[in-house]
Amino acid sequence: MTSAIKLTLGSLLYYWPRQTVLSFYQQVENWAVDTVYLGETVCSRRHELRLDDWLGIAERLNSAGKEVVLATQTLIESESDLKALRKIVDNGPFRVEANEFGAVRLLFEEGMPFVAGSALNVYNPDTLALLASWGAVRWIPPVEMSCTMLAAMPVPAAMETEVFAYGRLPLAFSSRCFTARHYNLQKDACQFRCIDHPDGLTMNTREGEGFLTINGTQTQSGKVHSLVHHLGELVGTPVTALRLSPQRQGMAEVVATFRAALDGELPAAQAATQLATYLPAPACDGYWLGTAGLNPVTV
């Protein structure tokens, strides 16, 4: 039986060469995902693809039967960032994911329904209800929100809930660029070194253990958050979609594993074992269980 829960592909968080990005989304046309988020959300200096390029990808994915959502940048730092934001809001056919409250304001003023991204950090019912009154039709809870807290969250009628279910957790954003600092470069003269790290740059502890992942102005978890073995717990929660965050290798297999698990074709333990083959780092699920986020997965 096919699950009613949808699969979504989150926006690409890394800086990949132009042709790699185009080839990746050409493959996505044939993947079992219902919604694809597109656009640059991390750093405005990343210009391998411009808005017109993203719109071209959006049109092809839409023709392939995918819902497409254009994602906005998480930190707005300049007038040029604002201009780019306004262009996304005014794109016309595609829904927009707001990743900061400037985007929320513009979308509200335009009377456009939108997706409230996880970076808005919505933890209480009043804020969620306010966003719904402003036009939010879907929300992504903060990645630190546990299953128990989510199950107790009153979600406005007709609002969809999408949970971050796979990938390195987007933990924080900064106006400083940590990748540039790693190379002893100024942010405005970073030489676009992020492009050398297609799955981010691992930051180890003094003991040599992978702790965090540096991705330009974004800090991610060192481990890969995965909920594939928790899908049975979604019954009784408001979850309507699961977000998978793109990685460089094995993403088609990750999507197929989640789809098979959702449809009941793959037992949870077997899905976790199968998924481990494609993980770029050890798995974790601590936040979902209400504990430390980096706690390893036990099935």
Second form
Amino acid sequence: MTSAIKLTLGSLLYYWPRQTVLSFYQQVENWAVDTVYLGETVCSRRHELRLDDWLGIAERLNSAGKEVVLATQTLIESESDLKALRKIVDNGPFRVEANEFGAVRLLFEEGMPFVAGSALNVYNPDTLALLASWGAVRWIPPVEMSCTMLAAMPVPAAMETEVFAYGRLPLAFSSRCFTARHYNLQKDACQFRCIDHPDGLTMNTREGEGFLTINGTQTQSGKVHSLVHHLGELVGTPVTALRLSPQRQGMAEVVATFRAALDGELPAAQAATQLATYLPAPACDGYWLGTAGLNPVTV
Amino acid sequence: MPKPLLELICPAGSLPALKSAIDHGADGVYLGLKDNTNARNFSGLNFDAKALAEGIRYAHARNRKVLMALNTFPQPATLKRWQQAVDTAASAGLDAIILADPGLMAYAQKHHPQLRLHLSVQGSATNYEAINFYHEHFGIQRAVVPRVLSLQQVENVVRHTPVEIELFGFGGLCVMVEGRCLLSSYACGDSPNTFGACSPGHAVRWQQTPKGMETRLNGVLIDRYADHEKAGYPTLCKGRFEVQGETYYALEEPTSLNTLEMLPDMHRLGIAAIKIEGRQRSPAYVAQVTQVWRAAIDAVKRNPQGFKAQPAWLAQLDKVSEGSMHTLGAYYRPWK
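So the form predicted alone is up there; where is the form predicted together with its partner chain?
The complete assembly is shown below, putting the previous chain first.
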């Protein structure tokens, strides 16, 4: 049976060469995802693709039957960041994901329905109801929110709930660029070194444990958060969609595995085993269980 | 009413620290209750009802302000407790509450319309569109800006908002945008956003080993110190890690923010208040830092053009800085 739960492809968090991005999204046209988030959310210096390029990809994906959402930058500091934000809000046909409250203000003023990104920090029903009143039609809970807390959230009618279900967790944002810092470069003269690290730079503890991942101004988890073996627990929660975060290798297989598991064609344990082949690092699911995010998956 | 200019807002982790700040020249102090409704939920810190009443009495008798931080994010099961904290603040006669959660702002505005609201740094508002949104919807009158903007960016914010802007002047440096950092919860389960503490004490272990003193957070090795090095608190963004074969402070050195040299610029921009970090520090620390900043702010107000950060002030502040080092942080562009 086909599950009513949708699969979404989160925005690309890494800096990949232009051709790599274009061919990646060409493949996405054929993947079993319902929604695709597009655009640069991490760093305003990343310019392999401009807004027009993203809009071109958006149109093709839309023609292929995908819902497209344009994501806004998570950290907006300068007037030029705001200018870029206004262009996204004014894009015309496509829905927008607001990743901070400046975007919420602009979308609210335009009367445009929007997606409330996880960095908006919605932890309680009062704040969620406010966001609904401002025009949010879908929300992504903070990635640290547990299954139990989520099940206790009264979600306004018609509001969709999308959970971060696969990928390195976006854990922190800074104006400082940790990739540039690693190469002893200033941020303004970073030489775009992120492009050399299509899955980020691993930050190990002094015992060699892959603790975190440096991705420019963003810090991600070292492990890969995966809920593939928890899909049976979604009943009774408000979850209507699962977000898969793009990685360089094996993403088509990751999407196929989640779809098969959602549709009941693949038992949880088998899905987890199958997924393990494509993981760039060990899996974790601690947040879903209400514990430390890095706790390893035990199926 | 004219906007305030360069008020000195100091940390009060306890009643003695509050008195120390007031006695040494703070225009206002900020404090929190003894639970996770504020972002410094450490044992032995903060105020119960009795200490709060005494603190407010002490400060108001000297015509100073008391602000309360309610800057964590309530959850479905505990929302009531945060709302009660807002009620407590209103009935205790606080001068303002410092909030991060929109739902809680709406509650405060509805039930206590006279209570002045400040946007906490945990609200992660880094641009004027965001700040103005909170102003339009909840009437916030002041915003504390995260420690990630350059001074030029701060100037642009000030120019485009009627909201008073408060900047961090001195103390621990959060290298991440506050309110948007889950590194601590990833490592140990307790989140600054909900539990109210980064790298909480219960998850911390120090262990002497043949390789040196190791500091761990829920088992994760944050740093290891040679015999001649002083072991620091395992705040995980200030540990040493290995990236591509190189071991270093991959995110940030253990250092303090100190913007004393920028006071004339902050004066020129019309910054409403300077915040001193450190509710977890001792009353003696609060006294020393408050004294220096009081002198410096008075000096810049007397003669903005002629202001010079005195070496004695900087030396005094370096003595109480983390790692005895200081930085201008993001205000100074090349830091990035």
